[in-house]
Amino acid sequence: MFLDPQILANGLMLGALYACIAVGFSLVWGVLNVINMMHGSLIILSGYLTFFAWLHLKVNPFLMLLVVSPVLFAFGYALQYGLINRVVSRPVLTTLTLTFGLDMILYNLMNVVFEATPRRIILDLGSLSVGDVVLPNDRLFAMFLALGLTLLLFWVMRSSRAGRAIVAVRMDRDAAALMGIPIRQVYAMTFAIGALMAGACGVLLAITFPVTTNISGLLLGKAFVVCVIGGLGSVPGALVGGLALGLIESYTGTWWGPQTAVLLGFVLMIVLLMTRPTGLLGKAGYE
């Protein structure tokens, strides 16, 4: 039962999506020390945009990755540079309150414009059978795209000039400023990347699960759990944490029901906070 390949496959598909959900949230928290309470609502917003583009304009939802992600990137950059940067150096409670207020505005606007009715894009893509394991192609494509986006972000952080600047600011903001790195622009770029990843996740979520504002808080909670498991501000940590949470929920959901799966994830988060606050791949100073 523990090695049931169907449960394992379901957990990996779910975990890849969790990793993609959490990686932008983790990056913003680790670099800016800002807990972006809007993250879940940004995912839902992009999911709604994808759904209505598919419903009314007949746009292939996978192609919406090329539309929604840049839009969320621009929105995140403008929001950070024009508003959050004004209070980013203040205590974390200030930025937490600000992003929470922005989240409430966005959440209620979506309820007014889109309503809270669950919506899902239904694509007849068939399924792939490998022995006794059945893999729906929509979830399979979403898994590979989520993994690809997460690995792409890892490459950007390791290899690009902008990525190295973000890492430098994360490690030592004052030293980075002395080296001529524009801190405000790096902060805005980091927040924009977090919003871009949220946008991409929303597209993939709308293809695989029903989208509704009622789950924005749950998605934010998943991001918290993945960050605690994997380590704050770490792209590999988000990947490991997301896959771990996906497997845990897949097995416990099969054995004891989906409610228990959600509960166990948060229990694990509390245990790790008490015993290993840096997470599995995190570094001291970023817990």
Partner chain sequence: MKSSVSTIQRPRGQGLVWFVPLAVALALVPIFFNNYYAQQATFVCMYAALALSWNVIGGFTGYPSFSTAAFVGLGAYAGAILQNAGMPMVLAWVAATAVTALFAAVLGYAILRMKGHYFAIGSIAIVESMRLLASSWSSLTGGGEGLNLPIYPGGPDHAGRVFFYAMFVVMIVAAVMSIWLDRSRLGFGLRCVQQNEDAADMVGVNVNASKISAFVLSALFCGTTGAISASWVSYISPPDAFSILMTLKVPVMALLGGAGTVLGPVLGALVFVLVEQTLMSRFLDYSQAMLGLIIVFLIFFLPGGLLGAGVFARISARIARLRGVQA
Second form
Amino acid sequence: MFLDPQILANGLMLGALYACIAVGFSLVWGVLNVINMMHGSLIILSGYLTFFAWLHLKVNPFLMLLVVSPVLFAFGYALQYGLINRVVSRPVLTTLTLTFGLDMILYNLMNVVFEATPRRIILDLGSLSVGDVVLPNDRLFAMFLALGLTLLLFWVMRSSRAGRAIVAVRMDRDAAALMGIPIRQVYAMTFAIGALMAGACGVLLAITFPVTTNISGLLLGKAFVVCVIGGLGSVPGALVGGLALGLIESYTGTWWGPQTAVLLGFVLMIVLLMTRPTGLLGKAGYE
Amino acid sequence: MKSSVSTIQRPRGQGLVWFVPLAVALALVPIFFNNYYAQQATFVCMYAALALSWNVIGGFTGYPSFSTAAFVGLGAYAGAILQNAGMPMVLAWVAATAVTALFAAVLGYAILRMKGHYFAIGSIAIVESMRLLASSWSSLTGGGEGLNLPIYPGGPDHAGRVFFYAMFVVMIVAAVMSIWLDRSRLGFGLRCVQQNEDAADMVGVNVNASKISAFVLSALFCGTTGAISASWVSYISPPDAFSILMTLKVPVMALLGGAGTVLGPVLGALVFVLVEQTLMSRFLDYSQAMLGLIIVFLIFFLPGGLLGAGVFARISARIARLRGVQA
Amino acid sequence: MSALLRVDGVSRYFGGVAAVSKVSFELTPGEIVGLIGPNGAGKTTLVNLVTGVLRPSAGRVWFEGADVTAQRPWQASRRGLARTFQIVQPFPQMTVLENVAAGALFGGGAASRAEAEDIAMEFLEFVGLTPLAGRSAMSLTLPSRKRLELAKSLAMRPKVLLLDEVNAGLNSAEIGAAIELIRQIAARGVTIMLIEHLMKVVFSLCDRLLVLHHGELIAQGDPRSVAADPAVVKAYLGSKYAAQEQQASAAPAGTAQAPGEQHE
Ligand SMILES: Nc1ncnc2c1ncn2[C@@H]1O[C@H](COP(=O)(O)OP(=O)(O)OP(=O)(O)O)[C@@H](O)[C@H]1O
Ligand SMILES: [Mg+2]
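Moving from the form predicted alone, what structure would you give for the form predicted in complex with the partner chain?
Shown next: the complete complex, the earlier chain at its head.
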């Protein structure tokens, strides 16, 4: 049963999406020490933008990656620079509550503007069959894009100036400030990248699943779990955590039903929080 | 010399100046007003009890807990199941309180070793896990369908009054507990933990036992409240009992009143419920956004809460000055 | 004869590296013992092992005849084994009085908060902080914070007091006052172990010295002979200088500062 390739394939496709969902959230948490409760809603927001662009303007959803991501980047930058930066050094309770308040506003507005009915893009790209395994092409593309984007982020963090600055701030904020790194901008940039990744995920989500505001909490929950499983604030951690969660849900979901699968994810997370708060990969800087 | 020593301490019992009149006024609401107002007053008492409870772990001890809804939900289910099994209502409430306390002790032992963000996330995850558990364990909890409870006899007006006074008593007990805690050895120890956990340990505070006690105290009345509201509404379901919205609303109320102040959370709950009611009825479609705006406003403009920001202190200083002028 | 505190073959490893290695010593009632050693020698780690902050990887700790190896810090302080932190650890937003009262109430076993405050006032007087009793701990200067730390641990009514570099960062006038204070504490019958880089302080206070180097106890005895011990000189100055030192057979570096002490 472990070897059923269809379950494995489903798990990997789901896992890649989870990794992509979590990686931006993890970056923000790791560098800013802020739990961004808006993350799920940001994903949904970009999902809606993609859907309506497809519906009304006939824009190819994949193309929307290039439109939505910068929009969310700008939105994230403004939000952090204008609002969150002001309270970023206050206790967890404050920052978490603030992002939750912002999330309520965004969520409410989306409900009014887009309505909560699930919306689904239908692309009909066919599917790939390998033996008994059926791989819908849209999901397959989404998986590769999710992995590709995650690796791209990894590369950006490693080799770009901004990326190095973010890593430096994460490792030692005060030292980075002394070296002349503008902390406020780096924070804004970090949050913006987190939002950009959420935006990209939203596009991929819209291609593969129905979009509705109702699942924003669910997506946020996935980001929590993946972060804790893989370890906070690292791209490889998010990748490992995402794939692990995708596989766990795929197998337990097939055996015991989807609710048990989600419950198991949370239980695993709580156990890990208690025993290995640095995650499965152990301590890792943002690399 | 002794007297100068005690003035160094934070002023105590100050909150009683407004709490006692407020409690008396609340107690009179169901006598003089109709059922709608009795219902709102019940909400005020309920949220005041919850916010006071949260304050024990979140304010006194400084642990950002978001497990309020886990305790409320557990209390609701425990009360409902026991009542449906034939236990008298009030006894079921007491039993639900005990069950919740026990659960909090075990849970606290497990999760209070986490700190900061990890603790916050862990405590939210507990609520989600309990909700999922309640939806999947159909044989005990009725699953997603929820559970019905016997409707309280004697008509809605009478029932409304009974449940109001039940919640009122819980609020009073929670307030008395807060006042006691503030003056007690345990409360002092919790403040030490909140300020510097290592130093508290070094100074002889049994940190783990204190934190677990605080967690249990913060859960107790959530359990009672949950059980009472289950009987009140005569129906519970997983998303209502283990509500993520509630788990975040209650800390916001405590922050609004002034986290760590003794009775501030009561004020926070009162203001919150009033604002919520007036705004919600007017902007039905935007109720959540309104709440969000309140939160954002609170964080940027009232960071210490209504009491903590010195608002109250300024007002009392002004009153004192007026009195001085008169004398 | 009867040792108040007995440390028996205690070791502690951090990822394979021994920060403290097979250290044994005893404190007898009424002594002032100095614990010296270069930076990173394991002095703070040793204090942590004795007070239950860290659990030893091997060895035992005995206090008043009882095995206390597995104790937690709060148990140590209730037993009468108090310490100060090298980096002071106040309760920042509490008043100075409340800080000290916490020590009296929890570690010292005062019956009530009122009694704890009375005891606290007494020790604030003793360390000379009475005028600052109502200030928040956060607002104090470094020397005052060090005194607060002292008052806090004294309020626990300790039998043994472990002082981890209480003088670091003080100027020489302040150090003179601190030496006097430590003497008065000892006169109250408290047994003291003093971690110190300043030889001046060590020599004017200590009856006995323990020298730690790379986690090992390399010498112990009366201050003069310890300072003359070639192993100690070598530990402080490196072998090259030690050889020169011996040739010159100069007087022990009694009044000089030990090298590598410029830090807090
Ligand atoms: N928690 C820890 N984890 C890993 N290594 C540690 C830990 N605590 C101490 N060490 C290491 O153990 C060694 C001894 O450190 P310790 O702080 O005890 O030295 P010390 O003698 O107090 O030095 P100083 O004079 O600088 O205060 C050092 O090499 C230090 O890096
Ligand atoms: Mg040290």
